[in-house]
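Shown here is one chain on its own, the form predicted on its own, set out as structure tokens.
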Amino acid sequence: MAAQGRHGGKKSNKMTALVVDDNTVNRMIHHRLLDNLGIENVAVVNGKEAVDIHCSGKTFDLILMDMDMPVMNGIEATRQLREMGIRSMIAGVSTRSMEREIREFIEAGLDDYQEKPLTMSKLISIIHKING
């Protein structure tokens, strides 16, 4: 999937990814494992931000969304992103392991589920889903 062109410029054959979390080391490990396999990359630190650069027209391929964040967890995010119509790959990231919270997480409108630490085979395994 190539990244869309939203500004009338060359539509990207790069994919694109949006890593959403509150915590520095966890964006910064999500960062380089996605630039380790040469996937674009932005980062944001709530689903409030992560619902704002989509309104604000920026598209991405994956979004690798955590649960427990402040502002806006990532079930609401998730939640906004699929009734604004975001048809991203929306993997959520996260250390819960109650499978109620999980559930609820998934009911939200992701395409798949990693919990933390994220490392290079799970983030391919989301991959191929994308490619697949």
The other form holds:
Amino acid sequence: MAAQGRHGGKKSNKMTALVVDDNTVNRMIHHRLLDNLGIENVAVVNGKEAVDIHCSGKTFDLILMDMDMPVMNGIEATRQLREMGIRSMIAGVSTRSMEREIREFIEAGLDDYQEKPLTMSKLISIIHKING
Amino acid sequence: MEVGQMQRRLVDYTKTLFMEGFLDAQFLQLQQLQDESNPDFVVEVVSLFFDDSEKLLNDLSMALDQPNVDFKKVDAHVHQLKGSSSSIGAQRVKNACIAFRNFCEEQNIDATLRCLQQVKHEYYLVKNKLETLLRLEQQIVAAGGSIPATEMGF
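Switching conditions: you have the form predicted on its own, so give me the form predicted in complex with its partner chain.
Below is the whole assembly, all chains and molecules, this chain first.
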């Protein structure tokens, strides 16, 4: 899977992803799921770190964004990233089941939403959206 | 005990854990993520879950022991525990956390104390079961065998 080369013209053959989740077990599982698909990935622990890593100049093909996090939650982080002009695929992953809450998350700028826990098939369906 | 017997024992034990609701399909996901390049993945994630959970249970005990219980804090800890137990497939722990969060919302101190006991009970049960399962796997690998895939027809 080739990266789209939409960030600074640097083309690589590996997709890149950012995992944003405050839960250590989830970070480990999401990292392994992505690794298994050959996707280079890094993890941060809250929305503010997700914004900061983009401020430092890094971009990613895919962002897996948890909703409930301390310091800055996924809704606010998604909003800020979109305001910064980040066009990466942002997939919200959450355990929330209330339609209103999910809608608020989606309206913040998500490209996709998946209910946790994340599985291989859910991740693959997210990735198909990037390439499709 | 020869390897074939050990493998059958592992398969039967794993199936029992699913049937009794200790584990759900998410645990299968973890097993599928383990391969030759990551042969210890399940052990690593489960160990992380144990460490994380025990810390959370301690934090919960302390938070519920305060004269003025901060239910927001309690709920935040339970939310974390629910998240990790759900991610590794520890179904009964996850369900106990769901009930716990409902009582946190009601700010019911007696009920939340009972919930904490229930979550601890379920956690130590599944910890024991998982340690047994992982020990069976270790024995098979040590005897030169491979860990059979869990066929659950999901």
